[in-house]
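Given as structure tokens, the chain that follows is alone and in the form predicted alone.
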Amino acid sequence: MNATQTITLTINGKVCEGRAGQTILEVATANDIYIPTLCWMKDRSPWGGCRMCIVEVAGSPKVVPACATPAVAGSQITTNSPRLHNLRRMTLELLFSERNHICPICPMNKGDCGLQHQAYLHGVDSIRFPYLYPALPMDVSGRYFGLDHNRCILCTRCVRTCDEIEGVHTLDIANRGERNLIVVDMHATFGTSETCTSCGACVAACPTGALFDKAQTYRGKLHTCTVVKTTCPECPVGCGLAVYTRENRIVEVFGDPESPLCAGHLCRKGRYETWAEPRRRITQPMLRHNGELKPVSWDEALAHIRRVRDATPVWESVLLASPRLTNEAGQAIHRVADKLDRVGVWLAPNEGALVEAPEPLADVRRQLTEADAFILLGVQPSRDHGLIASYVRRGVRQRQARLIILNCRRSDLDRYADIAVREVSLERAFWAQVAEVLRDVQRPVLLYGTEAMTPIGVAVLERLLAVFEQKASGEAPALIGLPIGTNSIGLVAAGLEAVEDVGSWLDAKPVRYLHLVLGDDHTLGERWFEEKYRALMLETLDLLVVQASYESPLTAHAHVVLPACTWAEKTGTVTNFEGRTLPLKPVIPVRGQARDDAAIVEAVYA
């Protein structure tokens, strides 16, 4: 076949081995020869804008851009030559005089800029052309990031990854000429955007600093810091993450492009509500005296909750645990099982049939990236699988898949969906409608939720099926479960139960002593609330301890609480919603007195 062709061309005097269909750039870079660039990334569509990449190929007198033409078999390549280095310059001192790079007050001074480094690399040392000195403006309504019009030179890396990665196309460019500007939504603003997923891609993405996260400006320089690749924590998905850290605290998270499902990209959760959103820790051990929480040692608060538990030996004693823990922590409150009277996990309702027993999934990835229909059932990919929903709109808008959503929420995917019913009908018009939009479909992928497990969903799904069954070609539909739990496969696999109606399972008998495993949790101190009936039970009971990094209205009412880590500060596996294991890696110190929740667990029912 053509694709995988092999050619040979010459580059700077070196034969070097391409693929047909690779460009200059691809086969230089493939065989370990530089060249500069600006506006080029990988795994996105060549633009050619900065021209930095220019090179000459031997018998044209124009310059061509490297990461826009195809290699030739048999050409013969130059990356360097004078006239290159001259016109390459020459494109530098013109992008600094077109807006306000004022490098000293820059936080991408001195080592995290590309346009400063190539500056650097090819010796501008001045400017042979008159500033501009435009008055431009800065967006800083956006809750992660802003953007600064001054720093940008309109190499559209951040328009294309919006595009291309994240699949809304939130960024675009207006105007003409010098009065080109990077726009959102045609004129809004990041505060004001209805289709912006605040995923923190196009910040990932600008080479200059025009886009910044406003939690990482002047905590370091990129380049100084300590890198460390862990997993992200937030949803079953498990991307990976790579965290720069300086002087022991976060400074910046990134996707690992090395990770496989995600290869680089994350979703506002991974991106973001890791590390950016404020938050009151916990750093020690505190009793409740007199009405009031008040710091204790841990030797103090360990023998208080035995002498209170020794006290009333006969009464019913209940751990739940948050979702998000570990396998090592559920592990280890598996082994102390036999110390109280019920063990749980809390799960979202119906979420326990997607997590008991689930089938390892393969080529998910794979998958996603060739599907021709998606169909969503009982699901909320935006919401709670972020990355998920990117691959869907990329998918519909870049192939044209088709796209039906039943049983689901309103979202941003409703738009791009061909058939999209919050309440699924049973008439035969319905489903001859949806027979329809997939009749010429071949790859099929059906993601499914937790509303998918109700006796409703599961008629559905059987509809579903029923419809490829009389399909005459094509295959079936790859089907891929999704939980909403972190770590809910990994904790129901360790032995813990699942419970998805707290309220039910603690009025199974009246519960004196409960011990919540929140760990770095920070939704379930507010969810607890949502349901009036559970905060007149902690009035009900003796000793409420309650494990957790952060402060929460849990805590508050709390007889103890204990300091947990955070996910950066763990050491340990989790199980994502294709079966894999994944590691978690301490990316900076444990702060003050806080303890790993498996250590905590062993040391309260030692």
Second form
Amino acid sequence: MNATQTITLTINGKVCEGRAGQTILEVATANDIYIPTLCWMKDRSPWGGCRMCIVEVAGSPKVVPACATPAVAGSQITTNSPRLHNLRRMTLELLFSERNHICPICPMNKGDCGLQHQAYLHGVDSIRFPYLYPALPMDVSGRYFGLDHNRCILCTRCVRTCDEIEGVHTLDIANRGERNLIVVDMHATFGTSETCTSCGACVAACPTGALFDKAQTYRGKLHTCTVVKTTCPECPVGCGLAVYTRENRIVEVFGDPESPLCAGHLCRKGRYETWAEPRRRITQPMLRHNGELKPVSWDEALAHIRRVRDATPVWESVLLASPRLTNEAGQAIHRVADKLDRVGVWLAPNEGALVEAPEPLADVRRQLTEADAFILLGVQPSRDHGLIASYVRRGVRQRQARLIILNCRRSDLDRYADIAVREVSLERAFWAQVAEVLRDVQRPVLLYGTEAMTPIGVAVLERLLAVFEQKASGEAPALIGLPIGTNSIGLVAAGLEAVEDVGSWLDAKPVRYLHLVLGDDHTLGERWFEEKYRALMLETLDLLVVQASYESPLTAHAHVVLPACTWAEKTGTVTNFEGRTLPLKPVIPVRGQARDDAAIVEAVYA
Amino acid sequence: MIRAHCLICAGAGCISSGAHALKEALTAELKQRGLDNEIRIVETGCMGPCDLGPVMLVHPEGTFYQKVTALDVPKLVEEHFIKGRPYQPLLPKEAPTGAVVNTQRDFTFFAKQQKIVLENCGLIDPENIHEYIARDGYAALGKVLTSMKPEEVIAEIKASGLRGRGGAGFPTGVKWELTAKNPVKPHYVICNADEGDPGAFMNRAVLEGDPHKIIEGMAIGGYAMGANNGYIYIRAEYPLAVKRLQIAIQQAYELGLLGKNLFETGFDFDLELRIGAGAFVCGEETALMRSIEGRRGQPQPRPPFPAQRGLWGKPTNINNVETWATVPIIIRNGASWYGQFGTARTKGTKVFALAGKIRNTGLAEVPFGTTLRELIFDIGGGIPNGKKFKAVQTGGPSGGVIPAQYLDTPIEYETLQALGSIMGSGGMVVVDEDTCMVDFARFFLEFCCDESCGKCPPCRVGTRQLLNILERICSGEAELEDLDRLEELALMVKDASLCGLGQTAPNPVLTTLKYFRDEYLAHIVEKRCPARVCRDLLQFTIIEEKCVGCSVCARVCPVETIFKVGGQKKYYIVQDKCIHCGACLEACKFQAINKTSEGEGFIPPPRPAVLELPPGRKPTAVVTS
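Now that the form predicted alone has been shown, please provide the structure of the form predicted together with its partner chain.
The complete assembly is shown below, putting the previous chain first.
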């Protein structure tokens, strides 16, 4: 069948054009004909279970689901008739009679409930059947979201999303008939599940209030929110976020469906950790006075820094930045670099080689969605790049792609792997095994991370490439490097020195003035204290300036604390692992006296 | 020198009534009398009349013995094998006349049947491939592989007029052609042996009695459709069938009738068993395929049909056990031979499982066009205990009921459908005047509601709401508008459900509403169950003249509502506490308990002035507020 072949059919008397292979629903939608749906969802396999999209096809006595039925050239389709309206209406009545769908006390009562919407459309003003309402349990053991079976209509949108998008298949249905129940693993809970990644895609897919985000529950209607599209600050993948705010507070974060790589899907970090975790915000400059940090004005803080800097030789002044800063902040730091001895960006071990002038990547989405083999070398996508992990799982589970994991830590991906080795040996037999797994592979993708940049990692990489060279057929692997820092690539490109080992970098010369530009990075404070003797080193400084959004052990040691904007308040750009420049847009107003990182740097070194 | 063959039915029915004990006793007896070299015992598949089991057929005379127990063996051997005359007490009797039947061919139950699919059932040892081969087994496969092109095989099946025996009656040859012509490779063939209808066991009989016929049929189908792999999806509740199939497949592999290079023609065919986990809905073909794939057994919308996208997404042909078993016979004898049986629209024969209120419970194979009356009254022997025929339900739990006025309808897919029922896989449940049709509909709807997979709301919730209405009617709580709601919802569930389970589940309701509406009205308006079945609508009273005062009823009454009449040897039921359980009725040996359903017009017998506690009962504490 030719996929581009045009077919013509009649829907509700209107002549419609479609492509061969499209479903009736797709042709109708493309021709502006509305067919009600409930269990159907874009980019998920059709289910045909909810019976809302049923249509009549001339010549067939039975109604068919438009979402799952291929459109046939020349067929005559009716999408609204008294019979169809009656069937849909009664189906809705049955759903309302089955479980507790009392809108006023439902967390989904915010204008985007699929069930409520269809009930309005079909004029369901009364339920003629007795309410069954079995008493069903709730699962609120998950950290970010809960599941209330009483509001579930068993449309399986969550099941299919979990299986086909995140690729973990944590959810499924148990039991038969009216005893149907969504289950987590084998009757586990979200809190105890071993497979759930807490990505929250199931919640985003749920048309009713059965799956709900805890932080968002009863916070009002989503369609009264302001939506801002920005970029996820959590990792270098750079997924698009659609942030919903009301009265200057974030209400909900979803993936941006138009973002090329994530297409609406996010990982746990992007969907929840960007905004849901309880950090203590710094909203004004603070100065240490008699051993205690006291709020001061910006002028006082800046004047104090200037006083100490004037007394400190340039060669003993150092600035170290977080890899989460924007390109603009990086450029601002680079502009004032002559006023300091060294300016660096704090990378992960071995990350430097990965981020120094990398080739821009093209076509990554196609490579990831078509790959028939994934080789992971020294990278932890499940931990660091959740979206990439979902691509790997989808490839392995839906397309039977091969998966080889070399020199990576243990992760959930191991169970899908053909080969998973913590420390690769260079034995011939091992590489023969690798070659065997890759024998028939045509479109391989090699994902490598920081651990691939160690001497051993490089040796393994060379050996791998040799395997591909010896292969009879198939493309050369698409090489995709995945740094750890959100904007490591952009900041190094802006001229900041790549610092992998902070200890020796600082110890190389005596330092008396240290400016730490953390921005909204909340992990760096802890990393600092994991380094040897760093806590002691802080005591030897004349001045420690910590520029940060959140309180951390570092701010507790600082002489001066400068309040910085978070990702949600910033304007600027970041450069993702593909080399694309992605915009950060302000979602909410700046809190307190916080300022943008670039502006602070400029003010300090003016 | 073998002079006689003793065929003991080893179908599941006869085994449960003691066929194995019979065989052991017979073996021991023959050995003791030194006859073990002259008389051979063979365990066969089902012979059909399961109600008469354990049954035994002795050749060469063809004497048919019924209800043979191990205790009968010494006498039987003495009479039949030593003295050479049939052992009279174990011969079956013709149902209406009571005439003793000497041989199998004289027995109306067998004489009126046309055994084609069941030709070997009850005749050969199903665990011995050589017995099957001796009955021309695998000759059809040989013929197909060595002298026919795949298209010719399909043409032959098309010409025979064979239609799918799974229920819908789709022409088998046309279905095969759809799969055969699909350019996507590989192709698969599947045998649907997930026979789940309550009271239906025709597929089990073939699986247990003639497993090779299915294997041969599938291999022929595989050749015709270009499939090298086949699956038999069989339910786990048929352990004997599973065992015999496993033996049969192994034997076929050993003789090279399955596996690589069959008949040296280069055609490979592998066959695998898949055991179902007990879901009724897995008999639906798309759910069945998902189950084979190891996924949750839930139906998928069609189209795409299995011939377009089936197992593992590849073109697949699914046929029922009976369909596959018919294939080798058609190939062996030719399409025109097969065409002589049946009617113009529907060729061949169909096996029916007779169950319910019928004398000869069991399996019967008749040509299409046989009337319901011939099947139920001639072969089935009619209704036992002098009761009146009320209706017959065809096609399993989701079939409709057909009342007495349509008994002369010839059995065909179309005729049954016109009456609101279905052919289904061939179940026939006969009901007599003692059956309440509302309760009957409720029973089968409960089954479908329980077995609904839950994928679509019309079936998942609709059947439950239907069942609730029926339960209200049965308990006398319904109002007239419930009847309209029942009908509207039943039609909606039929129209809107995704798969055949939901689309047919309301059939018992709709057909009983059509043919027995007066019974519904009696329940709703008069609060009366005409058949005296629905417990909440019954009244139990004691007939004074017949009561001898034995006190049994009072002692079995679980709610202690039967009292002694003061000063008399009589008992009396106080109505308000009676739960209509019927324990007293069962216990009374003097037919002194009267069961009635008189509705709101019921007036209990006058309450005696003094009621005494029956002997042995302690006074119950009176609860005062």
